[in-house]
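The data below hold one chain only, encoded as structure tokens and taken in the form predicted on its own.
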Amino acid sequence: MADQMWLEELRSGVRRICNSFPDSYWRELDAKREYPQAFVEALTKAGYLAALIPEEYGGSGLGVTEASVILEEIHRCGGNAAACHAQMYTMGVILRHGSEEQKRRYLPEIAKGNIRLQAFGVTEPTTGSDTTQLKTTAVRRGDRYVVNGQKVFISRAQYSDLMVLLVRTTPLAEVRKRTEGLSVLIVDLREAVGKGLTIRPIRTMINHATTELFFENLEVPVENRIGEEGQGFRYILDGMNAERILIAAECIGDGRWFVERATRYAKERVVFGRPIGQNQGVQFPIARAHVHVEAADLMRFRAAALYDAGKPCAAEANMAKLLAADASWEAANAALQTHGGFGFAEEFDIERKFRETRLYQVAPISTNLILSYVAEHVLGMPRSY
């Protein structure tokens, strides 16, 4: 693990930027439905976003238990990395499975943060989560791939400049195993909107940025495909174990950011001439909320650990994930009913984390797929699905 002291300077660091951009920033925005750009430049110019790029392309070369705590420290300072986390780890498939050539064209300036790489395109509409299923074809034809299809909920594709793109290359009734025959492909979005891709964005609670994307005979050059023809599945998973563990940190952030505001509030607020907090009935559920994101906090860092060392870690990535996103949602909760009806104003800022905590109980994994992971492929169950 990390040297704690080295850890607390990290936290100190990023502090310092968040407290730049207090609740109100937050709040202003989230009205708006406007991108935190002035944050995101920010984090950029600190370096921060450029954590997990090795130092020989122009990043700090810093591992993922790092990665993490810069992103807990964020969501625990009541801001909310999901704007630009992306940033982090979505450059890992062009930094494990890209050509030399790639890496040297694209980590750099990605680490400089004059081009961003945050969106991430895999999801569809008619198959969610059973990605082996997705509809969206790339057929090539010379030097060029030409896609065609449709994405959904895909977070930030209106502010990167490229897209790290997940497409069938060969159809699935041609494939031996339904993983194979999906490629992976570097979209620039700059070139790439107008002239075959449509971008649309999707209102949601929360204000997250998500699109949902149409292709049309979009061309893309085959030398933007990462690696093999055919792997792509493999490639996207070998991040998302690193994607699971910083969404954990972020949870543990939130968590520790409601049972902070939840303490605070039920030491000040008086009722019947005493502090609410006074009240076994407000005390218990807050620190039983952060009992269970202290427990969360320690599978984060195991999980960390495991991937820093190169070791394989799918069960505690996942267990993290799903410990956390529990232990935030119920600190959530738990802030919510202390608050009582100031929970639900804006200016309190409650409810503007309690809606986006709330993602995490489906993204960017499920709760119920965790579970059905755990059920597989650590206890030895029949695969459910």
Contents of the next structure:
Amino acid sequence: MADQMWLEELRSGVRRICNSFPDSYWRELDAKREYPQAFVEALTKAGYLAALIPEEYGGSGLGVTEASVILEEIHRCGGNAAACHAQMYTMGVILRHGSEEQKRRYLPEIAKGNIRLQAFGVTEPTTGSDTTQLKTTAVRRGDRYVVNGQKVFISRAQYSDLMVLLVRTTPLAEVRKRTEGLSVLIVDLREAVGKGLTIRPIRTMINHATTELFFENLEVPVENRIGEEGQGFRYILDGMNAERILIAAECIGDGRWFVERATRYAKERVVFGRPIGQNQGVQFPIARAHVHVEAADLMRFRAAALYDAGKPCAAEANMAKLLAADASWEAANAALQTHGGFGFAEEFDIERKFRETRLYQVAPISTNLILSYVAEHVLGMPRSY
Amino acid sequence: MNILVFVKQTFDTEETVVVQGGRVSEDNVRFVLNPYDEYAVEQAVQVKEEFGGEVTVVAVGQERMEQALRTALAMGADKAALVEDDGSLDEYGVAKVLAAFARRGTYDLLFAGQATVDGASAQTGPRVAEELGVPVVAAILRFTLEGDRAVVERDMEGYSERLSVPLPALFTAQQGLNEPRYPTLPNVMKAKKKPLERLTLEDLGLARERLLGRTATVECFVAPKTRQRRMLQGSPEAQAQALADELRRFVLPD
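Instead of the form predicted on its own shown above, give the structure for the form predicted together with the partner chain, please.
Every component of the complex follows; first up is the chain already shown.
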């Protein structure tokens, strides 16, 4: 594990930026459902979103451990990294499976922040987690692919220059295994919109720039394909573990923020002549949430250490995500309950963070699917889906 | 331009102060580079960027001070030094240590924060200047170099003074002097590799017993919150009279 003082330096660097974006900044954006442009620019300019890009391509060449600390701190400070976390790791598919030419073309620009690659088109209206059944197709015509279909809940597509898109290039009926026949394309959104791609925003219960995408004969140059045709499913799978760990870290940041706010309020709020935090009925749920956040944190660092050492970590990454998402949700409930009516008042920010952290029970993977994974792949029970 | 900046690591201003066993507890506390020192470091780095030179940052205290020094390095300082001690010296001793360090080199400019957010005595900078026999201007809000002099504006709480000062001189930085930069991730990483010298008091030729303060802490306590509320009764005239009596008692205790 990376040494503690170094991680603390990273945290303090991120905190310095976050301090310029107080609760009111996030609250006002939330009310208007606006993208945190200024925050994302500050973070980009300071190089934090290029943490995982190797130094030879202009990034900092850090591991998932450090990247996770950066995202955790944003959430710990009351912000939300969901607006830009994918800029950190979506490039992973190019880094691991792209050609040298593609890496040189895209990675340095992503590292500088000149290009945003933070949209990842996988899920579809009729096939959410059942990825291999996806219906969006790409048919090759000469040196182009012609893409048709639909995607849904594609985050940040309106705030991204490039998108990694998973499509079926060989019909399901013609492949031996259902995981074959899928391919990964890089779509240049700056050119595609209006020429076969329509982006429609979806308003949700949180300020999360998510969208629906419609493809109608969108042409994508064959040179934009990552790796081999038909192997795309494998390429996106190995990016999932990093994402799980990073999301777990965001949950831990949220959890600590909730515990801190709840604790402070419980000590300050006086009812019946004493602080409400003097009542075990108030303090136990907060204490329990703290215990669970800290336990989840251990699993997160363990998963991150395995990942950074290049060792298998799917079980740990998934378990970290589940533990952390549960802990942050528990902490959110404790904080809301502690604040009573004020928890529902927007100016206390509890309700905003409460809505935001609820997402992690569902995305980017639902808690049930993690349990299915553990049951099947860790414990060897029959596949349930 | 050779520049020296005196820094300290202090409590994060968001932290709550807890007194335990007669002293301020440092358990689970987050520390930062003293916010006023950030302005000092930023100014030093700006001068270096404009006129060339080298910025050295120095702190006296515990091992943990290293982190504040690293922050300063990430902001653009070139090298750092930590004079290790247990953190118990007061301004008298700290100023003597910092002055001894400054004497090892030749500096054109010296900067410090106008105060630290923990001790808040605002003494260290001026004391170091006195030890070194150089001019000092405290709490500056503007800094420019004009030839071999510095022209600075000093915060006078309500108005400002513009002063022209021959170098070498020491300046303490007030909030508003500049906008301290964020340490970027590449610079945070570079800071890891920049030189950080560790020194003892002996290395500086100092005997600790001669640095001990002339003050002793008798007691350390959190000032109790006095929240007394009394509703005044009676006619408006009677209430006004009662209020006036109350205020008089407050201003002129018996």
